[in-house]
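Take a look at this single chain in structure tokens; it is the form predicted on its own.
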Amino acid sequence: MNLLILGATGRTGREVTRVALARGHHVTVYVRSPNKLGPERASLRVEQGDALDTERLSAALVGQDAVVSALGLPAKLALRPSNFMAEAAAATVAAMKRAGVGRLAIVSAAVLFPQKGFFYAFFRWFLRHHACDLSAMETVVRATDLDWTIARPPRLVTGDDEPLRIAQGALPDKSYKLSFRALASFLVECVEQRRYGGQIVGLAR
């Protein structure tokens, strides 16, 4: 298949990107800075350009079959108020419509569940901003008619892939951390076979 990957210089966009080159598809990156782009770029179709720039991601868009969304914020900017992921979901709505492209996967995050205890009380007091954008986000994504998949994982680690356990609208119970290459192969099996349309989907180890 043709997929098209946002964020692919992030730890999860690259780990999206080596799992859909390793399963023979076709992989565009749009990124705004190609230099951070690892080994894998000579396999890659590159098109550089702004998330936020509408007209210039509707044109790398033409003739994808799907788009993964690993965009995220740095450590430091997630806990300030932002729009960015709001903005930047609007912006990739807009530009698969033009383009005409119909199947989105999306990560968010595991803080917008109303999870109880100390440990994601905490989670959600201290990125409350970055949240308050992704629940923006998740909005703007859910209002469309696209075919969407929203991930909600929970804390991002370095490690191998690993088996998932996977629930619709919740999170599963004693879900801490979860490895970018497990919800990066989750992202990938999601689009390549439609499942989970609609939903938002709860990950963890």
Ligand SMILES: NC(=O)c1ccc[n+]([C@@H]2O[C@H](COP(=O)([O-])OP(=O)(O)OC[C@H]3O[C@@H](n4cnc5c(N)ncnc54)[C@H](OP(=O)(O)O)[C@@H]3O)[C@@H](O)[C@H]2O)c1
The other form holds:
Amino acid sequence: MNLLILGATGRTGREVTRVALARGHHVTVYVRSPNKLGPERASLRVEQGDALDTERLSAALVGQDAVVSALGLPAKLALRPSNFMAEAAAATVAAMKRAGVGRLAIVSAAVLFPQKGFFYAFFRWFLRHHACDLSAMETVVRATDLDWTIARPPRLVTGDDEPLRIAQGALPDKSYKLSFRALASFLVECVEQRRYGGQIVGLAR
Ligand SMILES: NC(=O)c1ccc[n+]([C@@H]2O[C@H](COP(=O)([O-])OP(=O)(O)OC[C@H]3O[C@@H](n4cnc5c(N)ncnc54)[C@H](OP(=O)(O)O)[C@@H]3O)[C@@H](O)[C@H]2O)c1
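Let's see the other form, the form predicted in complex with the ligand, since the form predicted on its own is already up.
Every component of the complex follows; first up is the chain already shown.
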């Protein structure tokens, strides 16, 4: 499969890149800072550009089968009001339509589930600005006729691949954290096997 990855220099995106290469896919990364790529750079097609640049992104998307988007904001910015995630999703969707690419798996967050309890309530408050931006991002994606999947993981941590619990439209019970690698495996399998189309999925270890 020809796969384009957004956010490939980030913690999730780096793992998505490694998983996709290990599974034999032809991987293109669309990044603004190619110097941040690791040794896997030699096995990649690298396109440089900003995620908000629809023109450049659509040119990079020609001939691709699917997109995995693991874009994010640095913690400092995610705690302030922003509409980057929503704007980047709008640019991604427009570029995919222009290039004729139909399959998208995109990372959102478990904080959007209305889970009960102090733990979840605290993070909903703490991450309220980012959650608002992610909610707008999801609205953009859900309004398209693309074959999309929105993954909502809990807190992400460094670690090996691990078995996943997946729930459609809900957060699995006691979902507190998950490895970047396990999320990456889910995202790649999702586009590869065309699973969970048109669904928001909650994930947990
Ligand atoms: N981390 C967690 O615990 C956690 C938990 C749940 C959900 N999530 C969600 O998972 C997603 C990814 O998180 P992460 O921790 O992997 O993010 P990250 O490490 O901060 O990586 C973000 C990626 O987005 C790229 N990016 C940002 N602005 C860009 C722009 N204008 N143009 C092109 N690329 C741009 C960054 O590129 P540069 O390297 O050039 O900056 C980087 O590759 C986020 O949306 C977050 O909401 C994260």
